[in-house]
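A lone chain, given as structure tokens: the form predicted on its own.
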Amino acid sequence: MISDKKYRISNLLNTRLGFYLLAVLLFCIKTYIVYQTKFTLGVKGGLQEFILAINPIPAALLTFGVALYFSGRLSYWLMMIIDFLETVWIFANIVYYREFSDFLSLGIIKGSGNVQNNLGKSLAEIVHFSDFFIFIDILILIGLLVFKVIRVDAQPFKKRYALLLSGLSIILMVGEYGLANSDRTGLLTRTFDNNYIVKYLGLNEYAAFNAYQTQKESATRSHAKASDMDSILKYLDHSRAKPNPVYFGKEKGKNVFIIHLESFQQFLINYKVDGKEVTPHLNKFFRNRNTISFDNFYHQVAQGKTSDAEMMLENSLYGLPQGSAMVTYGSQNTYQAAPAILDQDGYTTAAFHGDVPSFWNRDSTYKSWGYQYFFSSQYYKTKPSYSVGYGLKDKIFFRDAANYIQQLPQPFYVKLITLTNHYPYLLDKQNTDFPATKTGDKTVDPYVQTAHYLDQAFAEFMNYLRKTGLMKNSVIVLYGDHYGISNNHRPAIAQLLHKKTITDYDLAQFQKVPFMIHATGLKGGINHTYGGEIDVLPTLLHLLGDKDNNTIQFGTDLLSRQHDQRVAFRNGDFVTPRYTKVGSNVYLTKTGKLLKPNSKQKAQIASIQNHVTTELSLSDRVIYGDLLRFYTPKGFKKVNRKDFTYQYTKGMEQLKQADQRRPTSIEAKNGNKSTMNLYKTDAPELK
């Protein structure tokens, strides 16, 4: 009986059906194993696991399927083939996954040339030896094949089955999609978590299903006309708040910092590692009089990252769903952005960042921003022992920016991005001088060995601000662009915060970051008002006197009593004062407590959930439509990206010319002297 069995077992293999057949279930059963043990898909209950069983099949079905309608041995290496590119396709996923806690998109892809610098070495940190095991089931096929245990089936196979299983595979597309949409309804249409249309589909439908967004977001722009600006009007015109009058126009005139601390996170503040403090000098400074430090400030990125933190903070618009906008949209919108603003309003504007110019488009995005110089990594000085990671020591960088700030006519708005807080935190001996953590993770455990090191660079930048006179002129604006350990730390995260276990409430507190704003004489303080990057804008304007009723933009000064405190997360989550909504739970803000809420409980939830659907919908519309080339504010003037260059030689002139004409530069008041002599570091490397 048994032998019967393996003889006709034997057969089928052997024929291509047979083979067929085996190529999906060995490549469903990886895809599975994969979901469970790559992914964090949140999956709950006797439905869920099943629709994630099964949610690979359809797709393979019909894939593997087109090898099909080939004859002979074409066909076998036909599904060889298409079972190593959708191999490709998962370990990609699997090495992004790891990073950015999300999947790749089509946008993202697109723009890879503009976000892969540099990426070999965390690359070798992201890769695990256990990820290159998904391969072994083509291995097991080809062995099958070359040494004959499964022979190639000569014979034709008949185009109308191969047409019955494409057709069989669309219809269990169909079904699984049924499936889905019963526990999960409006899948496609309201989600904003691409682990959703993974976890419920598969990854082969979602890309299939961000292609189609991707094309028809390219649509949009095409079919969009002035007339769609006035339902985005009419949203701001009930949403915008009133500026604070006890801050209101306080520090007009001065020039602005903009420090972005690189993948620094809000924990980190007052933290301690074998009784020393991480940051010691940013405490305190958070700590400072002058300083309005914000406890309940979210970062509201997505897969754009960085360049998601950028976008919302200079154009209080959100960033995408999927990819980044500065990288698919930067060059082609029109933009109101912060520089645009400030430089109208007679302010130079320079952006400082210690690598190439072309990193997340930056080069094109900051002329539609208006930014009239950008310092990138040409005008630096370099040698090997000067870069870590993502580009120049955040010491040195301070050092090379503050050059070429002394020249800069006042007022002005500079943004100054560090980099040596960058995953995967790499420090050389020389300059660590701080114990790690022990959690055991080595992704985790030099993060505050690297955030270390940003806190005594940002302290020598502002040794040099005092020495210069620059601190008393100016408004300090700090802020954290995203989280550095991701969700998928969760072990590693209980250890940090002292925890046993860590809910999803936990992990959403987690996203935290600073922010802050110092200026001499300025009323400070730990402001617990809750809040997001969305919401920079805004609050710097009113502070620099610009009641700014005109632009567009999402976000409500945090200043103001009439600030919204809904902050929203780009996969359509929430954070309020009262509640925390993740996925389909909802925690108690106060105290963490899962809520099984009442009826009046659900009619608020349900409120604040249509409130940040219908906000991220409408920033999404004027990024895809390119809606604001439609509408020009009373007194702003549109960017003419003509009028900037960043080349090294043409910026050094326009430079020498600018404080020709305005010399109001720090070196112009120190007699057309240089500044640097006050600049002091410990960077080993200059010494």
Contents of the next structure:
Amino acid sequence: MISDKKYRISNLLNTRLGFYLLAVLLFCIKTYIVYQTKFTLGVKGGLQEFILAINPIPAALLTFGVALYFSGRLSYWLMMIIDFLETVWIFANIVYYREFSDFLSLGIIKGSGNVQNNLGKSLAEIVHFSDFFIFIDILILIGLLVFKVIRVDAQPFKKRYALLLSGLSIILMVGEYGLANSDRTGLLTRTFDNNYIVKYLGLNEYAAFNAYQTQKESATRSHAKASDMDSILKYLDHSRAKPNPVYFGKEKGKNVFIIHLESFQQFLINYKVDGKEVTPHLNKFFRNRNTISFDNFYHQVAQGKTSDAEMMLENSLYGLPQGSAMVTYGSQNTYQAAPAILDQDGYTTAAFHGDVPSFWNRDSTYKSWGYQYFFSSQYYKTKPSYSVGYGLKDKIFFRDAANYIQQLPQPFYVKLITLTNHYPYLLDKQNTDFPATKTGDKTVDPYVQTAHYLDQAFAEFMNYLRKTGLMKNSVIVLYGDHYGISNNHRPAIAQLLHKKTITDYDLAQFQKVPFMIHATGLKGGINHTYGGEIDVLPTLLHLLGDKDNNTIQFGTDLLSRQHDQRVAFRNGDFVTPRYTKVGSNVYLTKTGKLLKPNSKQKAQIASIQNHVTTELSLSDRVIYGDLLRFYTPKGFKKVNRKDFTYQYTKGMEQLKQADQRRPTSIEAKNGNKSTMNLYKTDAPELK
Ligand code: GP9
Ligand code: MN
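And the form predicted in complex with (2R)-2,3-dihydroxypropyl phosphate (GP9), for comparison with the form predicted on its own?
Let us now look at the entire complex, which starts with that chain.
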């Protein structure tokens, strides 16, 4: 009985199909082992585990199957060569991932010339002996053939069957994609993170998708010409807003904190649940006489969400109509972003975020933007209880960030991206001390609880700034990146806003997010100017005394008398002090009344629409064509990505050297003693 079975297996292995299936099986098993042991893909739940286990199969069947179209020995060798090449790709990714927590992309291989230059350690140091085990199956298969344990099947494999197998693999691939997309919608359109594509679709699919994207990107790039810049400059020269003398240069030389309030909407300010303020500290900050608080400020993001917000905030360029510009155009394009501008003014520049560095391609894009440091999740001690959702809990994040901030030479430009107030608004019991709302919508109700937690985390950080004196010599900029409650929750939104029904106008106004600028001595107050994320950079630069006569920025200074109050949404809708346009409807902004426009109004609306469409498409042209490579504003030095590395040990070394060269950090001024004793947090995890 047993020998009969053995006989059948060895018979099968002696056929071409049998050998092919064995090679595929071994390849899939090793890929899965690599997934589990060499990468941290963040697999959560049974479905994702299942997808991870099956995702190597369709591509392996398809690619190895190419060999079946050839006959005799050639077919076997071809199979081994394909196996070998794909294994080399895995190997290269293992090594690259160890250093960057990200996967290799063609842009990186092509663009930076040599990857090794950017590696923190030498290749010999980062290649581990165990990495070579992934070649073992190939050696075994070749051995089996050479020693004739498995015989080469000389009979031609029927083309029909080869075709059938190819077809089947493609169907499997599409099916697998469907399954993956049901767990994470927008996988390839919104792009997110290379880790996601590998986790859901596999390393080979990632390679193919990456090749496609890189190719698309370089096609538009190669069509663009230097003269394309002319129309953009002409447009911008027309629309620049002169600085307001009351504010221009008022905060020159101060440190800058950009605090990114995740998914934070304006309606939360002064909002109460059961008579209690959701965000008492932010409310106080909002009312502070040294805070300029905008209450008609809108997010303008599309699919790129956080990354779109970051793109607008630090470049004054719009995100793209589809996907994330940081992911697709972050590595290759030339930028003239806030960190680079301020670096050249003598600032230390650093971004802080408690998520993996690869998300939204930050680890690469930040180099193009000229960030000297990127303190991502790799820089923080972590325990399972320290994280929720995407990463570090805000209270722990702010405290750990402070530990690095105190070491940064001043003046510095620091961006802190919070995380806990992110869909689906998860928070453990011990951190939850605020009542949920009671709309009955499960995704909406805990929103105020994580917002409340964020408020407390923010307050702890502000206390530290006060105690260390940082508050006095810093500008603190707060903004909400985008909505937390999407438009799919109309009934719940109606309840939150105490309204019977919700119109499209209400939803448009629901896109307001906080924008506040605080500095000791700054003339504050509630400012009703209409504006959006695109306007932040010019506003901030004017406060710091940087004139923008020649920069490529699509926003205008919110404090300028010439500020443009027409706020464009990414889909072409808009809000102005007079009109709110959603789809084919126009409402009066003041009252929310649906407008039946007369001919004069029609002309006004058409003119605003024309402006909005032009502005969005010009901004897109800059990104698609990588036009900034053709134009460097006077006084600005082009960013060299190779100047930067965010790898942990390198980063720490660099920080130490910088502090020695220029001992202006808080810690240096404190006699080289840590100021962390001044940081008070009630985070239960740290007790
Ligand atoms: C992830 C975080 C969330 O790192 O910034 O991004 P989002 O989902 O808000 O775009
Ligand atoms: Mn976000």
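Residue numbers count along the first chain shown, from 1. A quick note: this is a predicted structure, and the numbers were derived from the prediction, not measured.
- Structural comment: of the residues Val639, Leu628, Gly42, Ser218, the hinge joining the rigid parts that turn between the two forms is found at Ser218.
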